[in-house]
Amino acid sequence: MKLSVALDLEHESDNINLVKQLKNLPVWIKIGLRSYIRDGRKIIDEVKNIDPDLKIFLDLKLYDIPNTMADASESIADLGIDMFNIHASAGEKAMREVMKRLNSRKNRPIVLSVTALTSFDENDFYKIYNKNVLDKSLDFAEMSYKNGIDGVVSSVFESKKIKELTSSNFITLTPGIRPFGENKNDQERVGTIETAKNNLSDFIVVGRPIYQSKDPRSVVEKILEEIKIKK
């Protein structure tokens, strides 16, 4: 299991300061929509300058017509990031087009598809998809697997069943992790590190419990100890 730390702070300088505190730790850095729209490619370059060994997950959740998504995917790959995501609900054609473009490259990033956002509860999710979260997440995961996507973004509660349906090598990245029982804030389907372990998550994403701490590095070190990853 790997830890991805979310850079979701209000100012670029705060994000950079957080990355500096995490230098030389075996973590991934998640750059999301807010940070990328505000700071652009510069934030990626600055993270790499602080620690070239840090892996970058660009969390933009592409969702558009297939050709536009494929074009955007190629541009994302040119940024030198290590992983990014699309929305599974963009459909099979979009998945195939994205992977067709990227598979022609020598060193392509990992591609994940988003199943059900962890901010959804069952009621709100059903209003949109006319299916419960687990069943629709499994549908999306199977579609993604069959169309060459590397893995999915889901809550911890779907992760194990997704692997059982697809493959043990099919990646599951699980946001909404509250490692030590912190407040769930705007997330609904949250879990602990233990929940993530039990459900075979490959990546966990932690944001506020780290960057709202007075000592983010110590929190990260504690999480890494919990998931038994040491530098």
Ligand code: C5P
Second form
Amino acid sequence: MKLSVALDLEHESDNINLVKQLKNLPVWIKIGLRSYIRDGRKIIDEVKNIDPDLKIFLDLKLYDIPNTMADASESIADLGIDMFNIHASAGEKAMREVMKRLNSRKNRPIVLSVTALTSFDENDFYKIYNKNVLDKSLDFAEMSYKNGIDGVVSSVFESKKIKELTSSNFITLTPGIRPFGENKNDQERVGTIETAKNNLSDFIVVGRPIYQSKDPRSVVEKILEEIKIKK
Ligand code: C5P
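If the one shown is the form predicted on its own, what is the structure of the form predicted together with ligand C5P?
Everything in the complex follows now, all chains and molecules, and the chain you saw is the first one.
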């Protein structure tokens, strides 16, 4: 299991300070909408300058018509990042077009699709998708798997079932992790590292429990220790 740290801070300098504190640790850095819209590709170069071994997950959750998504995916691949995501609800054609374009390149990033945002509770989710979170997430995961996507973003509670339905190699990345039971903030379906391990999550995403703490590096070290411990 790998740890992806969310760079969701208010100012670019705050994000950079956080990355500096994480130098030489085996973590992935998640650059999301706020940081990318504000700072653009500069933030990617800055992270790489601090530590070229840090892997970058660009969390922009693309959702558009297939051709626009495939064009954007190629531009994203040109940024030299390691992983990005699209919304599964963009559909099979979009998935196939994105993967066709990326697979024709020498190197391509890992591509994940978002099933259900972890901020949804069952009621709000049902209003949009007319199905419960688990069943719809499994539908989205199967569709993504069949159309060549590398894995999904889901809550930790769907991860194991998604792997059973698809393949153990199909990646699950799970946000909404409160490593040691911290405040869940606006997230609904949250789990601890223990939950993530039990559900075979490949990547956990942690934001606020790290960057809102007084000593982010020590929280990250503690999480990495916990990830290593076998049950
Ligand atoms: O601060 P927190 O740990 O809740 O941050 C979670 C991060 O994961 C945020 O950047 C959020 O945008 C992202 N995310 C999520 N749920 C998804 C996909 C991404 O919370 N389904």
